[in-house]
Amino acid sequence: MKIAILGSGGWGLALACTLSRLGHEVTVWSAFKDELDSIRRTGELRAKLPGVQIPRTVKLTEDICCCENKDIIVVGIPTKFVRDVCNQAREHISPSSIIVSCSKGLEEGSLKRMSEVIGEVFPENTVVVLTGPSHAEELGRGIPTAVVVASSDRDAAMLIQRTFSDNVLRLYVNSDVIGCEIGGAIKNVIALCCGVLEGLGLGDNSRAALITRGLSEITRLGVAMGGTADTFCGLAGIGDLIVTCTSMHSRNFRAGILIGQGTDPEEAVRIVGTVEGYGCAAATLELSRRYGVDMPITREINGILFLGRSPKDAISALMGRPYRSE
């Protein structure tokens, strides 16, 4: 397959290694120069992928033409930038690519999936999307991974799941394309929350109640918005939210130490770099209302986020809510 990634974050690089030890033909292409520099200089990308070292077979480019003549398109780049690097692409994607999405999370002020960004740009296009517990930098060093492939179009996401497979990154396919992306863009959200507690000092209790109720309101809203309840308990899931609440490796999960320590959150998000949860705290928010669906926690992290809640108060919160049932 001739294959072509938006993105040299850490992701985009991962999934290069990968399709590239699998014998597809791989260009990455970046808006970033210093960044492909990097890697062409050193083998490396540093700041994203220590330690992984790229194959000579990748081919690296700033120029966006690259998505000439291309069977897939791979979208990794963060969530803010999809709809204008899509645009930017798009008198160079033919209809007969099919394009897939790995960006988690929700347009600001649309509060549209990624798919349906996507989609928008490329009506005429095929959408997967590419989701699940994993994280780059384990990929990269050939630690055995598990995601999903989920469209509304199974021969798509059957051909994706073929063409990225190996003994390395396992794909599933699933039909349910609202959950595994209502899964994949909130658990940054609860991410952000263990992160506050782990800041806070708070232990293994805390957590397990946080990432478990949290998945409660994941799958609330995600059912609302029309996904399916049993998505929440795979991999685009429970799988995903577990391996970003407990990992260093999860930049939303350190953020939220700082601020959970008494960093500002602005200054939080700019130490640590890319946090989709930031943004995406306040999307699921209005996403919550617009559904008229139940979501705590998501509110408690807004007042922290944007209002200056303490989270010591948040918590308190929480805790003193109405008794009821699971």
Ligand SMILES: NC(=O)c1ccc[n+]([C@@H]2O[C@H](COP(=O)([O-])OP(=O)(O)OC[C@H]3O[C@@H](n4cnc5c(N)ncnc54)[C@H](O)[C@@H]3O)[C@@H](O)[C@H]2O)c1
The other form holds:
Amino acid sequence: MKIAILGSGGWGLALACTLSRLGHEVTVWSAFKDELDSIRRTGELRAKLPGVQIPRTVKLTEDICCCENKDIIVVGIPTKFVRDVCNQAREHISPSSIIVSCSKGLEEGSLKRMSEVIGEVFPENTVVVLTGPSHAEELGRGIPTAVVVASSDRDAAMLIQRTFSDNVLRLYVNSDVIGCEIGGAIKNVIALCCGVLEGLGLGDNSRAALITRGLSEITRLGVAMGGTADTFCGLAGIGDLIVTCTSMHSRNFRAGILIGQGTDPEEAVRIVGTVEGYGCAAATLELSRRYGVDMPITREINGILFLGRSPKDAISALMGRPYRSE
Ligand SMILES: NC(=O)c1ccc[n+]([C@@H]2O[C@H](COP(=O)([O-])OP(=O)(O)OC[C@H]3O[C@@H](n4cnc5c(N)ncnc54)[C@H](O)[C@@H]3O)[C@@H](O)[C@H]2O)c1
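Having displayed the form predicted alone, please output the structure of the form predicted together with this ligand.
Then the entire complex follows, led off by the chain already shown.
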């Protein structure tokens, strides 16, 4: 297959390594020449994937025309820039190319899921969502990883499954696009909160409670939006939540730790870099209001991030809520 990957960050490059190993013709595009020059010079992207050699067979380019004549286009761009990059690529992508969305988040303002944003820019293309528990740093090192591909077009999802799978990366097909995307986006919000607990020096009991109650509120919202409850028990739900809420590879978790230790939230995001849970927290709160779903953890993390609420007060508020059944 001929595959273009938009974004030469950790995830775009980890997938490029996998797809190149599988014998596909892979081109990686970035808007940033410096980023590509550094890979050209050293054969790796030290800042994001240290120790992972990018195969010489992977072509690197700053020219968006690379999207022409491709079977598959992979979008590996942080949520914030997806619409802009897709607009840049629009005239170069044929309607027959399958677009694989890897970006986990919601568009600020419109509250749209990434497959909706991509579908608006490319109304004629089939979009497949790829999500699940997957740190680029681990996939890049060949550590076994399982993810989900979801699409309203099952044949397209199965084609991506066949094209991307090997004994390192295993893909499962799911038809619940909404559930898969909501799981992937909102786990970052819960991971930020888990980081705050860690930064405050709290323990495993607190983290387990937060992950479990976090899953409960993600599921309530996802189902209200039209997703399927079962999806949240799978890789796109609890799977991604576990990996993001427990690992120092997660930028959301790391930003949360800094906030719990007293760093101003904006400063924490500046230090860590791409922290998609930050923008997604506000979008999730708006969605919870739109769908009439109570999301206490999301509400409290929004208080911490945007209203100057102290992490300790937020935890007290969560623990002091009226008694209820599970
Ligand atoms: N890193 C992971 O482990 C991982 C795993 C699964 C999914 N994802 C998702 O994939 C997406 C990309 O993640 P990442 O970790 O590779 O991100 P990243 O922060 O490393 O950035 C990815 C790339 O996007 C491009 N980019 C950044 N800002 C841009 C801009 N303003 N205009 C144009 N291009 C820009 C650059 O090429 C950059 O290298 C995210 O939405 C993330 O949720 C990441």
